[in-house]
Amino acid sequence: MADDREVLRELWDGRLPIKFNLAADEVSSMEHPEPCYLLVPRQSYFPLVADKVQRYFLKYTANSQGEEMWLEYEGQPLKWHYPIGVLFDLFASSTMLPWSLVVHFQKFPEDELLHCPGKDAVESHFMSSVKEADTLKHRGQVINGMQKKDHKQLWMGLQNDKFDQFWAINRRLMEHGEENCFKHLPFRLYQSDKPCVQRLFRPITEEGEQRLLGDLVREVAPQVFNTEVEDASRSWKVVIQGVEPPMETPVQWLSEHFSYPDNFLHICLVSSQ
């Protein structure tokens, strides 16, 4: 069970300053709008924090069809179902802050993004991820043993940015059995130009020894870490929650402390060059 509350709190309180700019070719008013600035939680999702952005820019664009708002960074459409911190770590971890994004209301990239009809879709995606993570960790026994109000408290804790409300329930999802570890590690590994990777990975060896972050990246990304991890680290950074953990960190500890609210460990491989 996660027991280092200071680490959990520090990560939860992580914020990103973001500068939102309306796409120049979508401005229909005589004057170009000023950017909109927000300080947003890394743990959240853009549809949960961007209402103000949408209301602000709508009056400057001819969006008579009520088209869906979407965001772009340097030509890359941003997936709303990825946590905001993951998107920043993956595409912009070396950029200057505030993070500058382009807001669109036209030409939705159907082949790259899922539609988000509203916050209910975010809740559905989030709870589905939590259930998938618990299936990997506990065969689904913990999440299925909870009441509906517990599921709602998890969601409302995330949506309203309430650490204590969220962790009062989430701590149960971080408990482990007699083996002192999860059955499998819920993780997703990202590279900016490749599909997300997810596979079964045990946090301990058959001999009962803890497996480390270096073991995970070597196994999951052999094309990058095909030599000693120490050598590969000169060309690549392994970023989780905006932090570069040592390769000697046990993955069980990382899963308990560095997972996002969806209970997945989101690992970004970012080029150092």
Given for the second form:
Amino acid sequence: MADDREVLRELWDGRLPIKFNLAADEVSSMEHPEPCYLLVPRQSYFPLVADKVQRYFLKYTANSQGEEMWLEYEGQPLKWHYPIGVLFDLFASSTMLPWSLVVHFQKFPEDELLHCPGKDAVESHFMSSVKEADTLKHRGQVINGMQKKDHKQLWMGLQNDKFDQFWAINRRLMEHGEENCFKHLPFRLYQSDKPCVQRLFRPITEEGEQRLLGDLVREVAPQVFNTEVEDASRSWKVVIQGVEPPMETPVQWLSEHFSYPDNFLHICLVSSQ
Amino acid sequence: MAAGTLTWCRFKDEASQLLRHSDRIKDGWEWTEVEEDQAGGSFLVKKDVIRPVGERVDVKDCVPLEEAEDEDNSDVLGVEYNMEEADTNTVPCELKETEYYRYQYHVLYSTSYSVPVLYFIASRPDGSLASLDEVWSIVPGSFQSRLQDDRWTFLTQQEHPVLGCPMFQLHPCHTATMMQPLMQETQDKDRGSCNYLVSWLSSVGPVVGLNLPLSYAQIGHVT
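With the form predicted alone done, generate the form predicted in complex with the partner chain in the same format.
Next comes the full complex, this chain leading.
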């Protein structure tokens, strides 16, 4: 696994330039605010990086009740509990950069977005994903065998953008164990108009052969390969971490190298058009 | 299966038993199939459970069944309840009759943890969704102080795994540990088959205002 360590570093350092604009109908000041620009880590979550944006725009709104900030892209409310890179790949992969988002403080879409009461909620959600991923990979033995300070180090490494601090602990979660692969693959597959899909999937066959990305997509989203469906002209891209990995890539390798910090492989199915 | 867990097949079988009993006593549980052939793609739903604002479910004679502290300091919650009906006549007289919450409960199967998971939402009379703080107000007082430290981990807002909408969830990661002694005790005392789902639901449900009538306890003993 150490051979491909550069991949880990490159993905960790991935950034997205974002342009934040306050929703026009929420501006209550005389002057319309200038947009706010930020370069954000793909691996992070919006509530961890957008404090500055919130503080900047609050003074231009009539926000006296401490309404929660939420973000929208072309009418689509953005789920704060998805890593930033996943949101971009899923909704905006063909858009010009900087990625242009609208900031809201009013009319929180209760039926679509979870509330984010604070950074504790992000930590709790993040750790919950890490635990679930380890339950799938190692029956939870690695994460449960760690001390609380190790869990904290994972979170702090992510929050403070410290690759070495993070991976000092995370590498243990990426170890194979005696079987040369994980028990099940922690992954989630997204399409823009459907709830995300998560299934049990073994990284090797009964005969001990490596299963590939193509095998996973075929099983979980067969429409990608099914050219007989009426929408045959609509072809799909399979995007992970902003990249389209070849269908021949072993999923075990992808899990070890292309997972997000929460240890899940987040796979976006995007229309090619 | 690992101790304290159950298979998708067993979940489905026990859900059928629960549904049959529910129909008999008109308790309102339904089966919803969204992804027919997928493990975890179908689930139990109970709608329209009305709860006046300010009513707190009373849990009498709470007896800790098992307490274990693992390294990250989250207590395992295992309690045995006195299964008497909650006293719903004790509504404070200063409450307006129009103030109530409408609860909806979903019981799903987690393929990651191989245990059932409880999700729910509470709506106000105008249809808007209640907040986590409002929902906490119905958690029995005896739990509130214990769970306060773990508040962000035990009862959280999550996306429904099948429908994708925001709901509150009782976190599943300690369920197996909680259920294991219950299952073991049943085996040891040779009580015949036990309905895991009923045992689990009668343990965790009351924390969030869901009570199973006593008659459900019969289910596991019907051959």
